[in-house]
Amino acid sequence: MRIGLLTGGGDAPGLNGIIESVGKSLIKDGHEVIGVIDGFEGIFNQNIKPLTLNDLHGLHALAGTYIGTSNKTGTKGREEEFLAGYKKLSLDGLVVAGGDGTFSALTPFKQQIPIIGVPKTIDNDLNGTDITFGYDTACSVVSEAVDALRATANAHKRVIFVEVMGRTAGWIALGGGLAAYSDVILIPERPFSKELLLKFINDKKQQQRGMICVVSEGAFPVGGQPEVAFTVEGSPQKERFGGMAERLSQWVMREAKWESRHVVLGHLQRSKPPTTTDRFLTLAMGVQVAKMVNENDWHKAAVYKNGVVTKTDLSELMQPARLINPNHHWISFAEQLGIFI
C-alpha cells in the first residue's frame, strides 16, 4: 500500500522516533511510505516526500519532526478542498501523529480517509492513553532547569519562578517540579491562594537562602484567570497563555521584600532530543501502527495503557482534556514533601 505519514500540531520530542519506527516497519513489510510535509498544509499544497530507509535512519535521536508540522492550519470550512487534496495524492491511508485538535479536524473524513492515529502532546493531557510521548522529555528539561537555577537562587538569596507549558493541565509542572523537589508547584487545576502562598514564602525566607517555584503557564490565583501573553489570529487556539511567573516575581519583591527573578522555559521543552523512555515508547507505537496497517485495522490509535502499547478507538483521543485529579497520588507526594501546591 501507499501510506501517508503526517505530523500535526505542535512539535514534541519523539515525533522523529514515530516517523522512523513507522516508516521502517512499513517499508520492511513492502509498503511505500509518503511523508506529508507540514501537517495539513501538505495535503492542501500537495507537498509530499517519499521516505526511504536512508531518510529514516537515525531520526529517533533528533528533536523536532523531519517532515515538518503546523498548528495554524485546520480543515474547518475547507473540507471539500482537503478531501480533494488527499485523493490527488493517491494514498491508501494516513498515519497521523497529533493531538485532539488534529484528530477532531479529521473527524469529518472518517468514511472517506482510512486513518490510524498516534497520540502526541508534551502536555500529557490526552484521554485514551496513560501517557504521551514527549512528556518525559519535557519533564526532564524542567527538572534540569530547576536543579541548575537553584544554585543561582541560593547564591544570591533569590526566589526564582520557572514558567513551563500547560494551558489547562499541569502535568509538566507537576512532573518536572516533583522530580526536582521544587519548593512551589502551581498548576491550572488548583487555583492558588495568594495569602497562603505569601505566608509560605515568608516562612521559607527565614529558613533558606533561595527558593524555586515551578508555574504552569495556565496557573492562576483564586478569583483570577490565566494570563494571555498574545494571540495568534487564524490559529484554532489563538490565545497563548504566559506571564504568570513574571507577575508573581514582581509580587514577591513587593509583598515579601525578597529579591526575585523569573525564567520562561518556552520552546526549550520541545527542543531537546527524546529521553530513552520516549524512544522506547515511540518505537513500540511505530511497530503497533505497522501491525494495524497490515491488518487493515483503521480508525484506531496506538496508545499506552496499563504498561503496554495497544490500540483503541480513535474517538477516545478526542475526549475532553485529561486533567490532574485533586486526589492524584503525585499531589500527595508534593504535600508530604512540604511543597506548596
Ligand code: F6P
Contents of the next structure:
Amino acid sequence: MRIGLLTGGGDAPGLNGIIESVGKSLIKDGHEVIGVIDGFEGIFNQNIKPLTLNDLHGLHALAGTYIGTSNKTGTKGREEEFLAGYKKLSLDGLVVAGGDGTFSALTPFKQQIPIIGVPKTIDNDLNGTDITFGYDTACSVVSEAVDALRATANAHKRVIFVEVMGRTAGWIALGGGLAAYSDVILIPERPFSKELLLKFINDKKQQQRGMICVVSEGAFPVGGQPEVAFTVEGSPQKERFGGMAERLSQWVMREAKWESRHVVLGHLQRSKPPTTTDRFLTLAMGVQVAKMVNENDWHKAAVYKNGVVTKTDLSELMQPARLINPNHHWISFAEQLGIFI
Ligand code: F6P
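Starting from the form predicted alone, produce the coordinates for the form predicted in complex with 6-O-phosphono-beta-D-fructofuranose.
Let us now look at the entire complex, which starts with that chain.
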C-alpha cells in the first residue's frame, strides 16, 4: 500500500520517533511511505516526500518533526478542497499524529479517508489514551527549570512564577511542578482563591528565602477566566493563553511586599529531544500502527491504556480536552506535601 504520514498541530517531542517507527515498520512490510509536508498544508498544496530508510535512520533522537507541521491551517470551510487534495495523492490511507485540533478537523472525512491516528501533544489532554508522547519531555523541562530557578530565588529572596504550557489542561503544571516539589501549582481545573494564595505566600515569606510557583498558562482565579494573550486566525484552536505568571508576580510584589519575577518557559517545552519514556512510547505506537495497516484496521488509533500500547476507536481522540479530574491522586500528593494547589 501507499501510506501517507502526516504530523499536525504543535510539534511535540517524539514526533520524529513516530516517523521513524511507523516508517521503518511499514517499509519492512513492503509498503510505500509518503511524508505529507507541513500537516494539512501538504494535502492542500500537494507537497509530499517519499520516505526512505536513509531518511528515517536516527530521527527518533531529534526534537521537531522531519516532515514539518502546522497548527494554523484547519479544514473548516475547505472540506471539498481537502478531500480532492487527498484523493489526488493516490494514497491508500493516512497515518496522522496529532492533537485534538487535528483530529476534530478530520471528523468530516470519517467516511471518505481511511485514517489511523496517533495521539500527540505535550498538553497530555487527549481522550482515549492515558498519556500522550511529548508530555514526559515537557514535564522534564519544567522540573529542570524549577530546580534551577530555586537557586536564584533563594539567593535574592524572591518569588518566581514559572508559566508553563497546557492550554485549558493543567497536566504539565501538575506533573512538572510535582516532580520539582514546587511550592505552588496553579492549574485551570482548580481556579485558585487569591485570598488563600496570598495567605500561603505571606506564611512562606516568614519561613523560607525564596519560593517557586508553577502556573499553568490557562490557570485563573475563582470567578475569573483564562488569560487569552492573542488569537491565531485559521487555527483549529484560535486562542493562545498567557500572561498569568506576570500578572501574579506584580500582584505579589504589591500585596505581599515580596520581590517577585516571572519566567515563561514557552516553546522550550516542545523543542527538546524526547526522554527515554517518550522514545519508547513512540517506538511501540509506531509498531502498533503498522500492525493496524497490515490488518486493514482503519479509523482506529494507537494509544496507551493501562500500561500497554493498544488500539481504540479514532473517535475517542476527537472528544473535547481530557482535563484533570479534581479527585486525581496527583492532587492529593500535592496536598500531602504541603504544596498550594
Ligand atoms: O497544544 C500545544 C501547545 O504547545 C500549547 O500548550 C500551547 O498553548 C500552544 O500549543 C502554543 O501554540 P503556538 O505554537 O501556536 O504558540
